[in-house]
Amino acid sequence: MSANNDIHDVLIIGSGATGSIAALVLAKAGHDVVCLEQGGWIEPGDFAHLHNDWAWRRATSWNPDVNMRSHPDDYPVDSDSSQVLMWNGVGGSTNVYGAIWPRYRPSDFRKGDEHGLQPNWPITYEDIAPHYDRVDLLLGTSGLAGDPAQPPRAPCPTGPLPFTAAAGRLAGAFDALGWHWWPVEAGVVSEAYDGRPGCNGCGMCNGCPRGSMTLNSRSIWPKALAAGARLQTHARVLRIETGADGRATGAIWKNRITGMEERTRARIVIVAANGVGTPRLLLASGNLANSSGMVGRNLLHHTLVAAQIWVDEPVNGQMGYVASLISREFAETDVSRGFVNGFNFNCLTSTPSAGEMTTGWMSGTTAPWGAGHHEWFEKHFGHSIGLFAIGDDLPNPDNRVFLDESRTDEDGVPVIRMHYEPGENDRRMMNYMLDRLEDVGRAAGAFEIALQDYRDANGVYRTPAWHMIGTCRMGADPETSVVNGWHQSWDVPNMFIMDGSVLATGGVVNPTPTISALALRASEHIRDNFADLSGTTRTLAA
């Protein structure tokens, strides 16, 4: 093993959304940060959508799931009902999500006292507000400020995407219900900002070769490293080390390009390896910060169910954005729908090929082959409008991360494994939720209305899983979670967890904007107080 006796004063596992953004925070303070980080950069000629086959390399090798792409930078995740979508490498999974970009509402972090069946948060929307804000100067957000359905909040940075036909059929047909909706904030800068282009519209929405999108490779890490942080690439981290007291004092690391293994000792540890990755590695350290029993367990997905419609009219639904409107009409729980907590729509154009469109990417409604093929394409093609409904879904201890002991992968850490199965409150919700999605397509006037909910011929339910958190939450309490409201870990004080895997529940929207807000807000933590967590106190902070 090559040693360095250096002692470094944060060690960041992660380079994604969140340890990018600890990074950039901790090295403008004047501290000796590192980050090591699994995969590489992503170079400028990779992205999909700068080759004649990126549809197909969309489907491959940008696949959003880790098991379908089959990345050399990846690990295999065992799952029995779900896609996984992750991404190893500079940058994280903002490489290829879909980058919208709405807030929590204050609702989310009370469950506790609203019904009992989720946790309480030991924080408040009020505390994060600001973050939120800042955030979104940071990386450029674009929206519109005044959505009666949100708290108030400062403008976004850049103005709303460019409203679409099939935003505008939408809208229509909200109108036309009586319900609310907005257009959505989005992880895009829509006008020239901090050197980066407005989106073009181009509507292939994962992997961004402009730069409009907020991948945080391009966003921050520039930043960070003009800050001093330094970012090891090709490195996988095997084991988080403790030292006799039971802080932490440092990982080991496989050299991806040596194959050598090697140590980095730190004051401080930050985890941000996602939903999976660090429950992973803190089960794979020796069950490390898991005296409460809860790492990896109470896995949240989103209660997602989807609809592909198609209109009359051409609406372009191959090109455009990463979404049109954001529907919180439903967010809020009401008991008379039989069941808790609430969804939210998120509605998009369409797929943006003919291929995908064909094979039924979004719905699984696929073109006939042979007759009828040229009919149907002309009718279907550019007239698609994709919605999704995204609800709260109640933790499960038993959905959940954890570690195969009888297989190992090539560097001999214990392969993951993940389960996730709705509940009975989930499946009310699932069910509601398409008879709303069903409801708004009559309302545009579709022809055509496709449901997916995700089940296969089995009744299995196969979510794509685009989000996993919850598996580290954070509470109150050290006997039901694994971090305090400073993203510090109960058992090991010096060791921080920033990524989605503390949220203490998943609200109805996409989980980036509060996770960064979230890391932001705990990275400033570290630096005001570094002398007292890095020391050998093991008090936590208050």
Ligand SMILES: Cc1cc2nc3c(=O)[nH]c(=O)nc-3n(C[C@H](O)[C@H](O)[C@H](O)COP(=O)(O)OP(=O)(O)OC[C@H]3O[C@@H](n4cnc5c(N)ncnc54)[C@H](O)[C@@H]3O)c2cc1C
Second form
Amino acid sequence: MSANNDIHDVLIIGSGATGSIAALVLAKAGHDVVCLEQGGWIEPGDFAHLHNDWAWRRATSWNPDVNMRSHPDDYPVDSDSSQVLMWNGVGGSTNVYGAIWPRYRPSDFRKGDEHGLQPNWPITYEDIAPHYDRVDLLLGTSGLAGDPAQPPRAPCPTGPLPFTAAAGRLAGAFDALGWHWWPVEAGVVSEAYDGRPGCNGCGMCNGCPRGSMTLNSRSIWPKALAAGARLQTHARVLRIETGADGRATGAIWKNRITGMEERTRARIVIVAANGVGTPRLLLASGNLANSSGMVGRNLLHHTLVAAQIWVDEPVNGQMGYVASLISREFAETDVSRGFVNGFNFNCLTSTPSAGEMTTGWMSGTTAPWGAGHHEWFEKHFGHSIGLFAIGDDLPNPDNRVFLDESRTDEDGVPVIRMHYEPGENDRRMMNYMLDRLEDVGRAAGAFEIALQDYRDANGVYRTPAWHMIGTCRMGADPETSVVNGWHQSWDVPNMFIMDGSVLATGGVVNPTPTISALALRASEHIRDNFADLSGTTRTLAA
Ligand SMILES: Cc1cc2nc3c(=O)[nH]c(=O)nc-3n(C[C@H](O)[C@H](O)[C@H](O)COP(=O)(O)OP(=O)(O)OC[C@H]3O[C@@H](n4cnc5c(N)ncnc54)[C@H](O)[C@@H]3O)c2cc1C
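Just the form predicted on its own so far, so send over the form predicted in complex with the ligand.
Let us now look at the entire complex, which starts with that chain.
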């Protein structure tokens, strides 16, 4: 092992959506910050979008499912249910995300009071509201303030993305049904902002070579590096180390270029390795920070179902913008529906390319081969609109990620396994959501509607698990949560978990605005209380 006796102020593990924000805030405050990231940088030309065979690349080397691509920066995740969608490299999963950018609602933080089947958060919506606004300015977003279904908010730094023919068609459908809709915020700038060009609507985003989308490798890391943060790529952390007093002292990592094991020491350790990588690391570090037994448990993906509809009008969905409308009509609990919690509709303006369309990318509906292919293609291509319904799934300790001690990866770390199964309440919600998606399709005048329930031939729910949250949840009670309301481990007082694993409930929307706002709040708390936190052994307060 290579010897390095420096003691840094802060060690951050993971350079994704949250680790990057922590690096920027703490380096700007003058702290000596080192971030260890197991993957490398992505250059604009690396993205699938700029290649003639881009649809093929999106299905293979750029597939967001770690088990469908073969990439040396990934680690094995063995899932018996959901797909495992993430990216391991500078900027983390923002390299492949969709950047749909809606916020939670105040009620998402108070489900314990509402029905008791989920915990209350130790913080409220109001605690993070200012950070939502500031993270939008930091990252660059687009949208329209004034949604009557949401608390007031500051304007997005750029205006909403253009309203396309598909968006107009869906807006008409929601109006006909008398349901709420509003242009959804996106982590995409609609005009030049902060040195990045506005979106050109080239379509099917999931990452962005232009930088119009807020990829943290582009929006945050250059500023963090300029502020003095150090980013060590190809550095896979094998375990976090603690001292005799139970405090974290740093981490042992594998330099994947030299093959050497190295040690980095720090006064404060921030874990930002996502909802799978963080519990994996804690469990592999001798069950660290797990006196509650909750590390890895309560995995949430959201209840997700989808519809693809085809309309006579050419809507040219192969081009366009990632996001269009959101409908929060069903966001709150109404027990007369037969379940607690609510859901949202996310309406995509951009739907598959020709190749993805014919092979059933979104709904499983494929073009016929041979006779009838051209006729089908003429009728369907450019006429498709996609809709997702995303609901708030209930936590279940048996939905979890856990180590398979019988198998290790190439670095000797046990393989992580993932299990997720929707409960009875979730299934009822999904059935209801499918019916409502059909309502939207009919109201939009679709000539064909294909529903996607993400169940395989055996009825196993194989959701594309792009939201991996809940596995190190925050709470007010050390018996049932892993960190307190400031992301501080109940067991290891100088260790903070910053990534999406801390979310106590999933809400009814994509989580990254909330994850990012929380990371900004926690990073500023560490910055403002550094002397105390880096040496504290005092009793923690929720
Ligand atoms: C296909 C897809 C679409 C999505 N679309 C949306 C969307 O539209 N809207 C939305 O809100 N969210 C979306 N998401 C989710 C969003 O990407 C995540 O919520 C967000 O990136 C989580 O941030 P994070 O910091 O927790 O983890 P990540 O961004 O995943 O970063 C974790 C980083 O930690 C590194 N790491 C892990 N383990 C180690 C280790 N042992 N040593 C060193 N480094 C390590 C990883 O390599 C990675 O770079 C999507 C995700 C995917 C995959």
